[in-house]
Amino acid sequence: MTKNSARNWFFIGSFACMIIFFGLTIHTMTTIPAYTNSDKLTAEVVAGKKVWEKYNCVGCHTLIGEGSYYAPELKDIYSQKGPDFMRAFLKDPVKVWYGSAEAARGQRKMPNFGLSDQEIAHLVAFFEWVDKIDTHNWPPRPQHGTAQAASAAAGMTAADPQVAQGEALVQAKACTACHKIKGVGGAIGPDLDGVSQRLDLETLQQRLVNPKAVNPESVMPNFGFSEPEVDAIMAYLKTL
């Protein structure tokens, strides 16, 4: 190759670059507003979001990864748990997550900031737009009971697709915040393990549709799961 040669295709090889560059970067400012829901930015979320910074909830948590990691990430927490759940564990951190200040004690627990309603609505309101900000599931998650997941797993055949969605069901409603399953969870809720047998099968059926059908005082949030998703998750609760 000559000098000319390679000077000239140096030059066609950094123009050819230039405009791939340019190109990426017009495609990704023209997708931004249908990833980030720039369009749904209400008031009550801008209110949210400055609600979130007066309080520095960063110094917790993290948000999209960003933050501190000594408490949850909260991406998809309105998703996972609903408004219900929300509010009522910002005005009571610690009576929601444990009960009791006695059972918190010598725990990790979230202070209580003396919220308004009005601050919660508002952080409510700045929560669900987060959530449906489009990340491409990052942050990635870590998966609570793999080990005894894929035990479990492995004990099933092709003749159980309705445990098999059950399980997951459970494992995307992040079931296990609240709830332990094979030892592994939180403390909120009872303990998964043996709630078939310990609950009538229609009283463990309510609490799937309605939660607070059965007890008005339920924090749990009413994922309004339909028929067969609600059997699936009864068939794999049959099986702990």
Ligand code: HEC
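Would you mind giving the form predicted in complex with this ligand, to go alongside the form predicted alone above?
Partners and other molecules omitted; one chain follows.
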């Protein structure tokens, strides 16, 4: 091979690859609406992306696997921990994660950016949208979130329909974002195993109806459960 033929191969090959690449780019762009639910890309979601950028959140976190490796991946935070957890956490990260500044000493932790309620609402909308991007099931997670995996692991199938309803609610609201159930979950609130023996039923009920009534400082969200729902959750908690 001479220098000239090497040079010609270089130009022709590069040009061909470029053409193929542009062609695939055009095709990929036509699939974006289906893969990312562009129709659900509301003004709120866009505002959430701007908040994400304004505070340079990507300087600590990854999102769909890109960014920095100092803090957790947030692609599926919405389905993993739910909006209530996020709202409480973003308001005061250290308190929700570690309980107090004391407990957080020497631990890796997120700064408090003093986000406004509106900014938080936008972020939550953004994460809800990101959660639904079809990323070929990345990040790899157990099939249905931690709580279900836990009950599946324990081989639990509730015979009592009320207990089953309570369990479903606990899963839907992702209480395990903050509480451990059967050893799985977060450490923000107390372990819920054996909670019905620890607390009298009235306090337990109060906790679920309005957490702030028991502890005005509580970071546990008020889920606004109806009376039968509270009963169902209590029935489930009694089995733990």
